[in-house]
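Here's a solo chain for you in structure tokens, the form predicted alone.
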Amino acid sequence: MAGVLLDNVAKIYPGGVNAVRGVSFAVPDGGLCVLVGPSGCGKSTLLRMVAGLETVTSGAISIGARVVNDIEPMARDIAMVFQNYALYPHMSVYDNMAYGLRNLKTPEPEISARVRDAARILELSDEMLKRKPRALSGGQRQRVAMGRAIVRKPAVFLFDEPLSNLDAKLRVQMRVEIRRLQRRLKTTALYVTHDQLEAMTLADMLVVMNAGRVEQVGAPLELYERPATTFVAGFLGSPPMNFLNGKIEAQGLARMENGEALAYDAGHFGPPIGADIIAGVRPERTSFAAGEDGLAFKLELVEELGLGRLVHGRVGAAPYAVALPPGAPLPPGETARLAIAAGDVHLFDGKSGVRL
């Protein structure tokens, strides 16, 4: 096994084309690190370059104490899981699963002990070994691309996005059965997704990206209590942060566009007087307030989650979702007031989006 490091690496393709701009990172020996990330910001790109598949701008990427920028692919010692599985459809799974190692002169009883050990982890059974691909279901198929990077024993599995074509329910118990299986093999990984819930979920070691640069990087509930950015802010989080415009009257104290006050952490927090911020609230950091204080707020739907409701409204001009408990009351007509705790608002810089 061996970490990965990251060390200002840049891709520009022909043309100008930034798609990485500077990105350093390092990811331990056995951790499962998630990039994550909007359509086009560069995950994809900075994963085929760790796995050799795109060339290098400038900057360096290590597997274990070895810097592999001009080294081939199948010589880097990783074995990466794609999105559309990419499988042999004239091969069994069996040989699906052996065909690397066949590539690598295994021999043959190894072969076959280390794809009978990647089946039985993966729960595959002897009869499925013998099917093609067109005989398996999304989820046995995306197994047995698993079971191929497997059988390799790499130092680093890569995973390209490798959920997303699987249904709803069959995501969230494949997001379990890849978490389990990098826990039991403890083999350093790199997960590209575009799914926030998905990073939430899988990743000791969580990667912010957006325009080809780094966000943030860090644990991800760090990320989700403490966004370095209005982007992470609001990219983590299912509903994500409420968003509120304002400048600081006083210490411990900010104005709103709509003309009513936010009390904040003046210990956490320290801008100056006059100072134009942007206030983030989690929509499950907010409540309904019994009586006149808080902020004014405009009911315009209520969604039934079962697990809990989510409140949709206004205050003032901006959108602000509430995330309330199953059963918890709802105000009694269109307008209410929003109970919000001093320690609960994070601010930003209203023009960077930095958190101060």
Second form
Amino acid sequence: MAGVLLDNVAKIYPGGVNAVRGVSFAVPDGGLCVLVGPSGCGKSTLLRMVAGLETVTSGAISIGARVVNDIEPMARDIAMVFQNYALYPHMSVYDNMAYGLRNLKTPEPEISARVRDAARILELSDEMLKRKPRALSGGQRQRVAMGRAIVRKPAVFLFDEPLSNLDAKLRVQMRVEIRRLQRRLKTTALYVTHDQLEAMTLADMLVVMNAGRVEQVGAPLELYERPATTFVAGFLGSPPMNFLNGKIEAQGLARMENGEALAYDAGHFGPPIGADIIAGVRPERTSFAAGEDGLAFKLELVEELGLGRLVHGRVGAAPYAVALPPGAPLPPGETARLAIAAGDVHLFDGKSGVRL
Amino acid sequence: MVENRRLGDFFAHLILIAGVAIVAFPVYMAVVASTLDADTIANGQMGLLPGSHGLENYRRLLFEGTSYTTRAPVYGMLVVSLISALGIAIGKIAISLISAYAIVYFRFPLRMIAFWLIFLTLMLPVEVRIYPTYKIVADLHMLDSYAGLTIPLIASATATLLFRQFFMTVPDELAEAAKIDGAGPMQFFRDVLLPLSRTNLAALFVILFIYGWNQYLWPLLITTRDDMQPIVVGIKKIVSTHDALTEWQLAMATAVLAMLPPVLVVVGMQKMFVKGLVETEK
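Since the one above is the form predicted alone, can you give the form predicted together with its partner chain too?
Shown next: the complete complex, the earlier chain at its head.
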């Protein structure tokens, strides 16, 4: 059992590509930390540095109390689950799981006990243990890959987009299983994904990365409710947050680009009057107003999701989506007014995109 | 349509059968000739049916040799051929496996230069570099030895390239998983890469065994002793007699014997051979 600590970790590839630029955060012992971000943001590189598959250019990575920068992957007390499973194709499922333990010179009865134990937890039958990976379905291979990780009883699990190769339905199912398994084993885990939904549902702690930097760290709901930057606000949530450009007109009132006014909660330190801002509003926190107040909205397209409706349109020139609960009526015509509570408006700096 | 396809099938088979007959008939004639006595062949009365001297011909050939020319029993030639073909095939595979492994999985200085040097030897088969190679082998006192028969033929770019291509299709994650599982480089090679290359190994073994078995020019050049001659060289010596009648029945028997081992290797390893050339799943 051990936490993971990253202290100003950076990675510059020999070609000069700066993949990770000074990342610091700490994963508490037993926590599940999800690294999320668009492809190329450095999240996989970071995970591979923790695994010891990439060298660390600068900074320190600690597992438990030990700095592991120069320690071989196998001695780091970690186990990794790869996106394409990386099972040894010529070995049976049993041997796949036992291989790492055999290299550690674990006695054979102990190996057998641990593998069977893992197989039981993952609901892999005895008959399946004898098969080769190619005779298994995608979901089963995924379980075997996880089994290979848990038999080692590592201090830290590393997951590199483990569900990306599964179909949508299985992905939801395996997501729940990974969460359950991690809770049960109470093993610290680092989990990389580009899927914000996976990230939101799995994480104790969410690290949003962009272009090699950490944008924000925190509990998933915290990030969802109070995104630190427009990037985080736009990345978490589906459909993403709507953004409208404008200027502060008075404390608690912003004038949007289309000339209309939008009220915001002026509780804290408000931005100076006249400042350029970006106002962010979640689609599900927007509804249609009955009267003539609110921003003018031009309706373009309606998506029926079953779980509700998604209404796409524009406010001025900016695209804007409204998520309606099931049964909520659509506005009668092509245009409508948006009802937005002042407390649901997020304000970001117009240039840097940082939360105000 | 059905009618047409039948007709098509019929013609296809007809052509294939004709092709097989063209290839197989001379071989059949060699087998027939090897069972006749010397007089029948010399008189030009050879028919299409096997004669009754087969057993005697083969026994004499294998254990005593021909009357005039080489005098060495063919049994010895078969042993020489077998040892050198196996040596060439196994040596080539071993060397190319490890060199391909080094080139694909290790980052060392001058790696690409090493690769291109190996690649370059594709353009320098034994026939091209025969004089310098002969000189080296002679200086090292390897004439008339198995070392001389095999070592110069072992270095092989073809096999190295083949394994390189194969190793590059093995997903990187497999090597990384092995690293995390605590397997060192040699262990990864032995436990993962070798078993995965099994079918490629088999395919390559078949090709290289036949290559080694069919070597003619090089053994002809560096062997002088009759007991260090492979059978392919032996056939030629049995056929070309200067002042005596060629014992055609024995020459044919030698040819048949020379054909057998490659055929056995191909037939025996056919399944793996095909798998190794077409299999894509990793």
